[in-house]
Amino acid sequence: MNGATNHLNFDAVVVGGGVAGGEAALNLASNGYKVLLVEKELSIGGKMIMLSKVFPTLDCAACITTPKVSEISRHPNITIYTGSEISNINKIAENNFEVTVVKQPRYVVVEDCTACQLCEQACPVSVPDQYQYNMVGRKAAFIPFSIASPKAAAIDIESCVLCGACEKVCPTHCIDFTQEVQTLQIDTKTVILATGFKLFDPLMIPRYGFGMYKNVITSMQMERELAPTRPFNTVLRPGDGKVPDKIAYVLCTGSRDATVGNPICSQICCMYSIKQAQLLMGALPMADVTIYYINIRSFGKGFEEFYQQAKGMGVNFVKGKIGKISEQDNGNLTLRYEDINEGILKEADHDMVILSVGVLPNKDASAFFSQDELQLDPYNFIYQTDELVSPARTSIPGVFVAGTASGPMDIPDSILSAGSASSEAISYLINGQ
């Protein structure tokens, strides 16, 4: 059953609350437009939120994004729908969009949670924690994470077994479980998407064997591994908990490979991988770190400095495409791959793998709207119609993107096109006055 209300005004709607969408939408309330931001997920803050560091410049990203993710929640001009989804945005005329939005219930309320997790230690569920990328557990009464905003607990209803023990220890009785979900109708001017990326699923290549080989693992899980909020006190391959001393990084799984529908590079996926194998050499100074390779493309400012100091580290580089993982009986691995300077194969032991995976275009965008049509380009990002003077502009007038929803980049891009976004939508909305 579904509750509804009646309809609300905004001057912009932002859907998408990671560091794009966020900066959008922090840049239109400080100007003092009214937005509404709609994220998906339980928490504002988006990937960036769950990285460990940040490539070259190795800063804290969680020292980044939080203060920034407060101050989007704090701001008065910025309401933050979680736990929402858009489900039909309608451009009636210019300057007059009407948006739909489902918004999921949390079965708690928000603003009387205090984050003392009694619920979590009281709930006697425990599913895979999607926030630690399945690598441990969490209960099905629980706080996404740490740093989450807001930091409020939240009930999997699907995995709950209604047995009332998180209503019981809960000491401001904020445990709703009356909650419906809601549908709500909102008149805005203008929207903004930043619906972000999707990470490749390595399921697609199984000769990789992720799924398969336990200690073959993908580059977000070795991120929340190295994160300061991480799942275990040290990186563990997840086989059988021991310390791995052999490292071994798959670049490109993913990108560059027509065969699995993603011939572009993702920009993102080499510095990445350096990034992690320096914090991997700090962490565990006496493991071996490899990291074989197409090319690496550092293009960016600092990438090749950076590129050249995990060589000084001791990261060894190899060049060449991998053929075949396969697992031995102790969980070790056996990389098959094709040395490209020598022109011959050649086999490597390591005792875990890390795919370093593409990024993908998320196509719900295409989906919002029924009556114009959102154009995608030929990779399915969303199409920049002007991306020399204007590439915040879509198809539809008075629909702007920012971020990685036009394609991949890295987190200083992103930013730049949310402020790119954030004042075309400006000149959108003063030109409609």
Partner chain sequence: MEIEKGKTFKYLKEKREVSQQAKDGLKEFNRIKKAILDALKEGELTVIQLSEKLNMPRPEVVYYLMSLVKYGFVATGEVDDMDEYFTYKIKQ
The other form holds:
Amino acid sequence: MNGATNHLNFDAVVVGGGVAGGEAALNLASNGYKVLLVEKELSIGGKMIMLSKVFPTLDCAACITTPKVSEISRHPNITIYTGSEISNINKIAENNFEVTVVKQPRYVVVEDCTACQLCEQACPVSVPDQYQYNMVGRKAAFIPFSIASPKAAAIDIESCVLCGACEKVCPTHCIDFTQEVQTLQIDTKTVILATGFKLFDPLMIPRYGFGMYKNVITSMQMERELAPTRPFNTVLRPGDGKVPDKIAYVLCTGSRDATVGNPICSQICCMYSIKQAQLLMGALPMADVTIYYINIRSFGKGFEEFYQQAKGMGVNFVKGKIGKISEQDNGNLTLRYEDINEGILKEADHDMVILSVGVLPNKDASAFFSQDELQLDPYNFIYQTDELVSPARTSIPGVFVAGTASGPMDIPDSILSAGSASSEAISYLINGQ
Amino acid sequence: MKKKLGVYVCHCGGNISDYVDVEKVKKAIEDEGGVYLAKTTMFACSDSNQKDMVDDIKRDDLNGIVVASCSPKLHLTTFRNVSERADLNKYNYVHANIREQDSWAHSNDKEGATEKAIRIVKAAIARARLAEPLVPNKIVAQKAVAVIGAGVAGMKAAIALSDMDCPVYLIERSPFIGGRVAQWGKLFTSNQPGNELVEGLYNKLINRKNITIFTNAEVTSNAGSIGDFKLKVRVTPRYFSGLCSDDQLDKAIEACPVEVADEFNFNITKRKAIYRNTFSQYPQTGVIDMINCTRCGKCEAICDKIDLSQKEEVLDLQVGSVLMATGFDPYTPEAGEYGYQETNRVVTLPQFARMIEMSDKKLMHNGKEVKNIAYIYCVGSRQPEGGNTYCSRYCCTSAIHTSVEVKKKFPKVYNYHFTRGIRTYGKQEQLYAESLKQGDIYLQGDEDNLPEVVVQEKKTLVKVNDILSAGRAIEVEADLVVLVTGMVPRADNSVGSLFKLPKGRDNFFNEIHIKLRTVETFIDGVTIAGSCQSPKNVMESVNSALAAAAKSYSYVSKGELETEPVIAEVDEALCTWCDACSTACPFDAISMSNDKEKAIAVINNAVCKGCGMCLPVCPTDALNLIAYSNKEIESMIDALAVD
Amino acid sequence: MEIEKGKTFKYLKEKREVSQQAKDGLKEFNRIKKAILDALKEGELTVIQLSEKLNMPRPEVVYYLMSLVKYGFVATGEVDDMDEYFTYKIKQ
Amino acid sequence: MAEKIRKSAKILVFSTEKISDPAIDMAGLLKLHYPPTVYTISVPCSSGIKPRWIMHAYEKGFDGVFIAADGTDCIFGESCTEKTGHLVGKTHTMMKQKSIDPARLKMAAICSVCSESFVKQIKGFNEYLLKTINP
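Rather than the form predicted alone that you just supplied, could I have the structure of the form predicted together with its partner chain?
Time for the whole complex; same chain goes first.
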């Protein structure tokens, strides 16, 4: 099978299996179009499936994502490739694209895997679990996370020592180390890019001490600590396992900050931080939560009320810019900040600091196109050529953008943008232009 | 048939199990009559659990299922689909709500919540024991959509539907289409003027054969429901039988003796009772406003295409779905709110936008050149007491964009922004940076420290204790105070009541689920788009319009829809035909039949909506609602009542 | 070569070298796992106590301990009077 | 019969699927607490509740029955309020015949976002019922 290529036909290729890509794929599929959904990770569901609860309703993210994910994975018109990446997209003519997809071997036959986890138990290897943002280990033979879709094991071949323990215990003999990289040639009529966003890496701001001080974590790590499938089974600080009781949020970490190359606002951090603060007050009733902010941007439906609710629950809001974070011997952290209301420098001690990291562009998409130019905006998000009237259009006719690939947005806006992209794609499929 | 039931109690990843002892619930119900297997599950809705359920049903020949989890509004369909995939009739599935109506509502009383969960699940089991397989009714879906409101959202939705090969009726209440965007100048971020944007959309609209546009038209009644809405649309005439020449129209307008405030310019100018579109409104023809017209006939004498004898028409439309895009009103400040109406030096942001559009060279107001402009933010939004608690989302960006544009057009002006914290989210941040760069001054108050407007005879002062400079009291003498007003729901949103559309706490139309189902409403077949759902900017409105179009299309595209088989049925033995039920029925679904030995009531299955209004009025208890029979309800009451 | 179902790892072993990093990582994990489990044999300990006993940085103790909880070797014990630190014990 | 003092009354709520049940759901979402001895059965429309169901609830030991009615929002038509009122009247007559305090049946219009009003009504009703149960 080495190097074999398959030729396949679809009406649409959707790149990215997060909420936006999933919604776009569903819209197209339920109108009778054949869709290929290509996802880089081992599971669809994007970042949303990893969240704890969502603002402003405090629904658990899993409760509203999993049914959607399962609808997508069961839809007869949708084919899903996980662990797969686009290597090239060529536009031949209107309604005629050639897409090359590279599918990495999972070393597990998904159809035969029952997710019994015996391989996971047998595997001797332990490496940091990327789905828990490295706060805990996972095996080299592993199920990505409990609500993953497909819910099937995978082998992390880079960490695998090829001991064969997993194969020995697998009751369905679904582990298969003979799998190879597959290159697939796909003909399609339209392409939707839903490649999502990347999180800001706070290592870029050394004065916050992330990486050095273990009790300084990112908001995504806290999201995991609060999720039902959490790494520690309760909220603990990773520095020494203490239950924190004085927690600080540093908003605009990597957003609205030209010094790190990202002058724009990430649109979601205020709200997810307020949400986490509310959840923390619920989980740790004795805890003190302080949010250091420049402006609170609770602009969406029900958001301002949610912000007021957090204030009512006793979350402290301090208008202040954080200058420097330093660590004390006991792992506690001292925040030096400018209190804007009083116009003076102050210091405050906290035992855990959460950096509310911002949204950065995922630049992968522009590399897909070798012939045509996929234009990016000044911030490297996909450029919307007719932003006000046809927000899903890109510089390549027939290629549409959905969700955060075009800029920061929250879940409802991603869903609407996906609705918009699929609607434009259907028009394009019907009218061929 | 003896029931073999499967019962699944969901942890909901802690949402339920943090307050309800789900293992205890499982133990308490596993010996109930009919229960064959009982399980707990971390996420009942997860794919793997759904698979397990299908396997269980097939392996053990289960003929009834109960899932105790969240509200049925979220997952009833999910589990009905699971049943269907396992070849079990989906009406043998019963949902028990132990989250919204138990674990969350009683999170302060774990014992009480657990006790309640046990009874709720037992009641659901009792119901599942009696559940019968049912077949959904099929109805014909009219392949046409009515789009109500022809602002940017409505226009864009109409075009999208037309592209999907779906006939559209675009119904606009005012004489011109274009909505609020037509009233705006340059738009952020493209800097395209609102009128050009509207023109582009209008040109597309009139080229589509399957779009019918009605202006001056209002939906006055609605009968029917998803698949077949029967609308009555009242069309007020324009009183033009054809086009007058520009010259003639100008003369006719000049001749008109009636002058009224021009709502297009937010009443800062006047217009006649006969008037033409501004260049951003379509169709490009005149109209007579009969509410103010005195029928003097002066205009008729100038152009023979003017015809005051035209009569209003009422049209009947049949559509499968309705897409609401009725938009918003700008908030109108109360008299005296920040000096509004106390001096003409205080205007609203929309009025100011019109002023800029209408002035060139110098920005003049009341014969005086405007130099210092003070913008007061959050007027009508984020109100600390009563009123509107929400943020209107568009206004920070809009005000800053206006201040940037005004500075470009009139470089001598100074902008002072009295904010409550700037919310230029996302890429709009660049605009805030641009405004700072051009030298705009930003001052900030908060809900306990709002700016104050002092109106004096010759001048107007705006004061605030500025929290950006440690609470220093700062005052600005403003030639013009611009109140940055938020969005409020349309003052007359009666068309929403025609469809019984639910409204949220903020009085905007409410969606089913804010996260994942933003354009659908609780009223089947009716979708919402644009700022009638919540404040939105142009791009956000367009995205929601396209999403709503796709959703509305999905209701009508197949030409057929399934509806719930929950309808009334008559126990012929008990019925003595007394007419009480047919009088009670709001849908004329019940009539008398003489086919049998005696006169009895018969139900028209296609028309019955399953409300049950006929049930309590029957003197012989001969009527029942399928799935809500006496037996089913009373057995649930029994299960809930057990001590 | 003949590929035997259930022993396909042999096939890949022929074709691919296991990285030194993976081998070292496994050794390291086994060493720390043994150290933590041995230490806990004598009784329940907190992260701080373990860190002192094993002369291992606290954050590393947290990471490995939590991994061992996840893999089912260690269980969480009680929290102290101040509601600050949990103890951890060998899972029976 | 000696009964111990009860903390809360046992109340059966009839809610409507599209209007008042979402409001009761939202009360949970907002963590507005009410007694856990309040149980809900939802029906398509409040005007379709049979008096015999209500009477059945009293027979089986419910202290009170609360109809969370659609009011004028009812999707089945405006006559809903009047018809629900009528069936309440009919039930009151039946209750009097059985010497049941008519105040043990309560009706209020609960709109789809009237969560706070629902909780307030239920708490008031509970207090009233408790006074009659634990005199």
